[in-house]
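One chain is shown next in structure tokens, namely the form predicted on its own.
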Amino acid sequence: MPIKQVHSIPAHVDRIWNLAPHPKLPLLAAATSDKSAQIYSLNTYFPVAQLDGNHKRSIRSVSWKPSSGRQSEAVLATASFDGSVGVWIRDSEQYSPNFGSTGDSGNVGLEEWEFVAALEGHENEVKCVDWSCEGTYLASCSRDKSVWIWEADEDNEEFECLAVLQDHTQDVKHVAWHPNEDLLASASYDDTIRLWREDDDDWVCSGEIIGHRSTVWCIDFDKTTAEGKARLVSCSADETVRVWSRQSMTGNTSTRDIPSTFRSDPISENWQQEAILPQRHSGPIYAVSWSGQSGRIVSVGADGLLVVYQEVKTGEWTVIAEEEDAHSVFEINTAVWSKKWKSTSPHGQEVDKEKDESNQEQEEIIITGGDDGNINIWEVMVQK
């Protein structure tokens, strides 16, 4: 099953660190090495906003808030090497219905976004930031070996730090929330993955995943599992991609007015390795993404290889597509799945939606970013 590059966005910066498509709007956020976050239209692939002037060093990670109130409001969190997290808002009053549209010249008027909050406290570079499934919590992780959990007010302007989690022994590279539960996973230079959840107003480590032999660079939850189930994909400098599944969860059955640290049955999750995906990479694997639409997984890394995996049956995966030198000779830092937006209309409606309804499961793209500063758009060509 071949893979095809359908577009490339020359971002004109030294490096693309991270990419995040908006969950409901045709917007793509890019974390760049030039201290800014770039916003692009997924209708036209033209830039619609540049968020800069507030971070002093590279922006390493970006994350959209899933539920931000008004339909056209968008809230973005940025994590920077300057040790801070920023929160930006495009309010509906500032919203232009023509975002992402162009005239014959191709010039685009950039939107105005408001920088509404700076979250400080980490002692070193912030490596990743991620919103929880309902947008209640924001997690950040850092080279200072800690994971912070923040709670936002309704206006996304006031944030309270609920917990500073310090169980990792090395640099924390990545955080990711479960798509349906307030369950947080973190990946670290200490070769482990840890699971965190709230237990009687305290955030506790509910599980630890051990198996990788080197730095765990990235993690992502399966978004297609049934309620109560949980699976996680991880990638590592040990050149493997692994899938883990939650086997059981115990604890928290005694009287809740007893602090969790004194109870005899604190929350505990048992996670086991379900599969090691077919090995293709010949260097550190920097990013994985699990599609919520097709259930496929994509991985990228230092070797410039882009690999797409498909599950044959539980615990058994096969490679269905791969592309060498997907960013020429450059390393690839990030890869994400996104809905394929087909409309080029100014309002973002899809063209011929009813006509293409039967093919919706095929309508997705892979978006990658690398050290060349380009953002590449890919399609897996489905054989009919």
The other form holds:
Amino acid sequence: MPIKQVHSIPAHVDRIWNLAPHPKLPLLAAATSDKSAQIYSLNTYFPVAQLDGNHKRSIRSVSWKPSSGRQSEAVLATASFDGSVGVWIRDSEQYSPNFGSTGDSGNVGLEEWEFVAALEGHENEVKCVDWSCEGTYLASCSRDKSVWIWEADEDNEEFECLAVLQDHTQDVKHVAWHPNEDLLASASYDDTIRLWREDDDDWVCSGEIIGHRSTVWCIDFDKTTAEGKARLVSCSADETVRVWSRQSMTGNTSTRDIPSTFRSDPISENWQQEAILPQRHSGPIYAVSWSGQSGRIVSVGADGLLVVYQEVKTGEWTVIAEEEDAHSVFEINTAVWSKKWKSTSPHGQEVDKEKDESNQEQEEIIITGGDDGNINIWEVMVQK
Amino acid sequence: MSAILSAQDLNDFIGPGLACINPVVVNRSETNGHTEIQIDAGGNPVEVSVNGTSNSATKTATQLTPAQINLSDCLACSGCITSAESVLVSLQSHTELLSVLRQSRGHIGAEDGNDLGSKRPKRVFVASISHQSRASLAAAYNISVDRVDAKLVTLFRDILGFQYLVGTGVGRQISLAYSAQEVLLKSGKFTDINSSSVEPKKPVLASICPGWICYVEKTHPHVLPYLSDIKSPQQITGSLLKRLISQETGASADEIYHVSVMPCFDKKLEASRPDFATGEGVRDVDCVITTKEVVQLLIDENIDFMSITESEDARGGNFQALAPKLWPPGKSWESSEGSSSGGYLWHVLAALSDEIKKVEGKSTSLKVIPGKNSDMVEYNLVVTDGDKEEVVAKAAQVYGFRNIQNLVRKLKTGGKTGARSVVSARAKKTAGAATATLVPTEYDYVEVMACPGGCINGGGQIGAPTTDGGDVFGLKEWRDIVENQYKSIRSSCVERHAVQEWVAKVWGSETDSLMTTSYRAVEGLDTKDAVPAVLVGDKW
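Can I get the form predicted together with its partner chain as well, since the one above is the form predicted on its own?
Shown next: the complete complex, the earlier chain at its head.
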């Protein structure tokens, strides 16, 4: 069996909307329908904190700030249907960096995290938030068709609105930043993906990707690209998963000392479709994630199917694993790749490292969340 | 010719709101049977309650009145109307203007004794033109503003048949003078001119941008107390014109049709505010048309702007022949110091500086602190005493929606978005900050404009020319060109006391009706709590 469910966390909510693993710490954030964000330890799969009491409606999306000054201080942004974005901080002075080691029975009391900022301004439901690669910017998008870019001060309390971008013509579903450039991508109900960059002191739409025939639900960047290159994967209600790559860029990004009145080239980039991944889904595909570790892509959707793809050579992909009814009869809303923190299985059995040939592939896991209110953990076993 | 009209859509810079905030109120009657809407024999909609208890349904029918939303209601909404061209076109547009002109004269042009609607009273037509619109026309046709003015005189008076044509400069001077005075009173710094009835208030926010006002009234009512009470140049000009022309010609205010040429569409909404109409519904400004619509009017009437003769009456910037008798000669065509959005910030700072000099005997110098982007700048009035620098007044310029967001948020929370109170964060914000951080409660005045770049870049201004190959000018380049045309207009000083004397002479002592206005919060559906009536598909 190429893929196996190794664990399931019952979150005791109606629905898990979104999941986000912390980039460095063994923490998993879950956006849930009961107006709270739940934090789990990826060492033990036990709950660490419940962030509630501030949002008035479901939390649709969560995102960890990539780096913060203080070690093991975790900063989480939450996007809610109540129209606001919340920012929460785990006080590193109060809690030890140890998030529970393997073998704990999970009797730790839940931590209290601090709600430090409420970003208001969107007219209605905020669908997604994402921090930029170095945590400089926070992007949010909403049903009000706009994408906002915010900048935080060092303490993550003062947020300034830098841009309100209204180029999309419909509900914006997802925003994602490039892994090392200050390039933002957004996906919308208007079937397009837009790219945004800073030009002088203004954020502008530098490119548009047209090709999907229906709502684009989710996008993720390739994290293994060489400098100057960019690729992203998108999934849509048109039942396709597509990979796009940037062919060229005009308008200078490097020679910033030329005053704008002399430059007549507007900043722009040209993206082309590189591949349509093998069709497997029979319903809207709600989430894609591109692994920074293995380069594999996972997609999940309304049909309850989980599919894993591998790139054979540039532009050519095969399906290496599939799981039907991954959340029984329910729709799957989110899927993310994560480093595998837990080195033993939940039952405490040691994995024999010498005998297990596919040990290397087990260093990452897939985490999915669905309408059944469960968080499922998967491992891909790949035959050589 | 059509190359001059840009491909930009007709929208203003604050994006449209989604929900119509004027909900249709349905009166539920006591009948507990279900009702349906049917068309009766006369073709009118009726609501019929079907009483289901008996076999033969007994029906009671109530006549339904059509749901009505008029322009004044939509004023509250700031959103769907500014983008809904069809609604605007029907009420205030160049086609409406042409039709009114035709009705009054029979045909556009020479005076005609037999107009078609012979029972209608003869209307007096007056136009006022904003400086930004003149600059935009000058840039678009690549001629000087003086030549544009001369052509406009011929266009409005000789071709279209207007009796009066003025610039908005007089209205602006009055608006500037009284705005400066308001800030002096509210700054709480000067005890000698402080009348006890004025409460100190910081900051005072400019209220002449109707896009900004609509946004505040609809979504951020907590900002209302900070808005300046002074009317915009458009409206002051309107009030003055209607009264002076009425006195001069004997025509009543509703027989005077005042058209104002403005750089944006939100000015149409400002003209329709109920505050700017008299009890009988007569408005100070009857119709606002944008610069773009002037060009459209020329196209529709097959008039080539460049071929219009440049009227002699415009020579010397005098234009006295086209203004009411009591109108100060030339002043209405002159611009003022400061920004191309009216120079409010400049005049307030000048007034503060003068007053400090007069009262405390100290000279001030101006320190400019740029903000995060070109639309946000802070100004400090500084008194230097040896090597000590004391900041005696602060003001800021905040243009564009993204900067307005920050302003509005900080006014709500008093400077902090967060719930945590951290002393160290406060210590970082020193007076000598390298870039301006917006701290509204420390400012005496903020010049707020909804459009990035201010009025010169309004949604109704003419865009950069394009050729088949693409844009000839970049957006910023074009803005600079229009701005330079604006700056080429001769400007004059605003002498506050001279202005006040003139106002007293011309209007009388009851200056509030000329000068001041008020704002109110708009009650509407809270869109965040409302669930859409139709959920298309489960996932959203």
